[in-house]
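A single chain, nothing else alongside it, follows as structure tokens in the form predicted on its own.
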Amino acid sequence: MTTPKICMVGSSMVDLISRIPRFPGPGPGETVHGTAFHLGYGGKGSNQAVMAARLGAQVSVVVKLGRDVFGEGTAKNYREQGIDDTYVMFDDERFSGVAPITVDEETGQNAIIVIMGANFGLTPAEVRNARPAIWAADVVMCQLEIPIESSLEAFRVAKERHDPITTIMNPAPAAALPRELLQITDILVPNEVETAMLSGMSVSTVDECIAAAKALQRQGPRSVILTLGERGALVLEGDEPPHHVTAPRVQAVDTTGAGDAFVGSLAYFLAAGKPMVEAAQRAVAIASRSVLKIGTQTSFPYRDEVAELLT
């Protein structure tokens, strides 16, 4: 495979992870004693970028950080991961984005609060200024943890290059998407919750997932890949029949970041020239490996740990 080149225009967060014996509730007011705490570098976009970099891609990021200890640490983390930080920018007014995360230590399931901070300071003009990084890529990834206008500008810039750049939109957290953004999105990658919110349809069964994914496809994206957690992923590529990619059975320790591991791996394999279904199969396998360890980026495997999936 050729060396994949990927540009991520999106978010950077610091994850504040607490492990708990169970989620509090129902209702307000209950205090639950946690069992462990971990600080990690995250944000959907940055997670996806790190996953792709660990597999061997040349990755650049277009992000905005706060001028604080979290921002300084995040910039250092990019360099340590081998990610091009030419377009890492700093906001003099906003604090770095943070994400308090609670993880049920029995099930590995998580609940996340996202405080965007400096991420919402990334402007369309700053994204356009990063055109050299975008045009150097085979794949451009965006999410919805920066202003939608900035994600839209990233895809506009990508489509201005004379030869095609594949655009991947991970619509998380779910929000209404402009028609233009959907039309210049090549691959939309929502999870079940996001699919239900964006389509207004039920996704309780695989057949319902197919119907909802097709409804999203009709809005503009050529392809939709619906991530299904432990059930794998559903691939709708153009006019091809839907393909359900099953996931290996594993005992999850922590599911935090599994979706990002999938998207980052998917981008890597597509940029390397793999067919979409095959890319999704490999990405599901890598995401399944990530739930076997605690943390987000700390759970992502390196290239040598998944060598059999890279040939």
Contents of the next structure:
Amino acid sequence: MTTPKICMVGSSMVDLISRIPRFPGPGPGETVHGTAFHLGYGGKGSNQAVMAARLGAQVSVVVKLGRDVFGEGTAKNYREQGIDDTYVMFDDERFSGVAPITVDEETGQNAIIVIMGANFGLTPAEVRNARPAIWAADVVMCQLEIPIESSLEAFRVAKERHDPITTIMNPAPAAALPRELLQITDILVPNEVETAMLSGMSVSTVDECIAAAKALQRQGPRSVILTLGERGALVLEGDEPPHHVTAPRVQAVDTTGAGDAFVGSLAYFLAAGKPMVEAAQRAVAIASRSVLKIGTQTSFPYRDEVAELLT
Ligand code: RIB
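Swap state to the form predicted together with alpha-D-ribofuranose from the form predicted on its own:
Expanding to the full complex; the earlier chain stays at the top.
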């Protein structure tokens, strides 16, 4: 098997994670005692890139960091993960992206604020300049933590190559997507919240998920995969019948980044030539492992820990 090649055009954050006995509120004004704090590397794009690299993909990133201690650490983290840093750029004006995160220690569920900072300085021209990295990939993945025009440019560049490059859009955090972007997205991968926001439909039951996935597919993407947390994933591939991939039952301690573990793994398995449903089944299994440990990238398994899923 040739090594899967993946290019991630997107975000990097430093995650400031507090474990709390319960979320404060409802409403403003309440202070609650947190029980633990962790600082780690995150950002949806970075997480997805790291996950794919840990499984054995050759990964490059097109990202923008602040010229500060978080930016330096993030650049070092990319190198340590074996990720090609040719297109790691720095913004002279903005601070690195950060994400204050609270995790309910009872359920492992989280609430996240993202402050895009330098990520927002990644321009379409800089993305186009990274064409060698994009064209070298089997799969290009984007999220919505950089300017949407820059994600659009990444997919435009990907589609200009003679042999088509698979484009995966993880529309997180949810925002209205331009028509052109949806049409050059091969696989749209929203979670439940993003699906409800983008489709305006409920996703409480599997039947509702199927209806919402079909509604999103009608907007342009060839395939739609909904990530459904403990309910697994719903795969709608082209004209094939929808397929519900169930997740193993686990006791989650921290769900932060599980969706990114899924997307990074999905990209890896697709680039490795696996059929879509099989790729999603393996990605669900890996994402389920990631919720068993505290932290974001710190919870993602390495290749040798999931060897049985890589054959
Ligand atoms: O999906 C989890 C990620 O969302 C965190 O790492 C945080 O940085 C935000 O981007």
